[in-house]
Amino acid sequence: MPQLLTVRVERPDGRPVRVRVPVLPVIVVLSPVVVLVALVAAVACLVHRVSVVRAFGTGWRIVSALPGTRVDIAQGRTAVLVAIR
């Protein structure tokens, strides 16, 4: 699972914003918030036939995957770097 999120901008004048986001405390502070996404998920699983239990474990496996993620996103003088730790 991901621990640290860090998300750096460079503004167009040059000074770069960096930003390390922590995931555990997040999720815990959002975890009703992750409940209700759960459950709208089960429930749209079984609307369209999936398998419940095979579509978790394969969000699972894609969330275990993140460590080791970047994502770098340059348009003009301004950057975006995601790196998932």
Given for the second form:
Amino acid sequence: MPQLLTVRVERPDGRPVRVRVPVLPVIVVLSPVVVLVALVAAVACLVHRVSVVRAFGTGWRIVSALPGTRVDIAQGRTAVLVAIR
Amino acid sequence: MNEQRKDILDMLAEGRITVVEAERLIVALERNQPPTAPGPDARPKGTAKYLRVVVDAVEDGEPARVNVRVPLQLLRAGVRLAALIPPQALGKVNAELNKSGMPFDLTQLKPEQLEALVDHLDEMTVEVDQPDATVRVFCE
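Based on the form predicted alone presented above, generate the structure block for the form predicted in complex with its partner chain.
Below: every chain and molecule of the assembly, starting with the one above.
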């Protein structure tokens, strides 16, 4: 389960902006939305005749495998880094 | 073959030393050689954790770099998504692929095959060298 999402943006003027998002507290705050999204996803699975349990299982596997992902893009003096821990 | 080993075999071929002496010299030579430094190939198979994509390029005169690290577990979880695609959607995708000149049947692609593919990514390295760009895809 991801714990921390870090986004770092370096602008051409050299000022870096770093945002650290603690995943679990954000999910807790957004839990009503998360529940709603889960319900919509379950209905979509039923409509398309996809196993809800398998779909949620796969979704959970993907979310659990996210830690360690790192995307670092830089061009000239502009750079964007997204890291999941 | 290193130079010293070649010298020993030359001496053997010229008859200056016997087979037993040549063997002794080669064994002594191997004993004195320092252990080779562990390289990327020395990593035991199946221990890679990440797929790395590194692109170095020059765009509009400015250096550009893309460095992506994706856990292999994420790829393994991702290929399971293929099993969730409804058959009718696969049929539509197949039809579109056929239209585009790619007669590829996605229904024949099993999740187990995709997982085997991900497992063997460990041994894969792709390097593309262009004058203005370098792309490397490898596992670590």
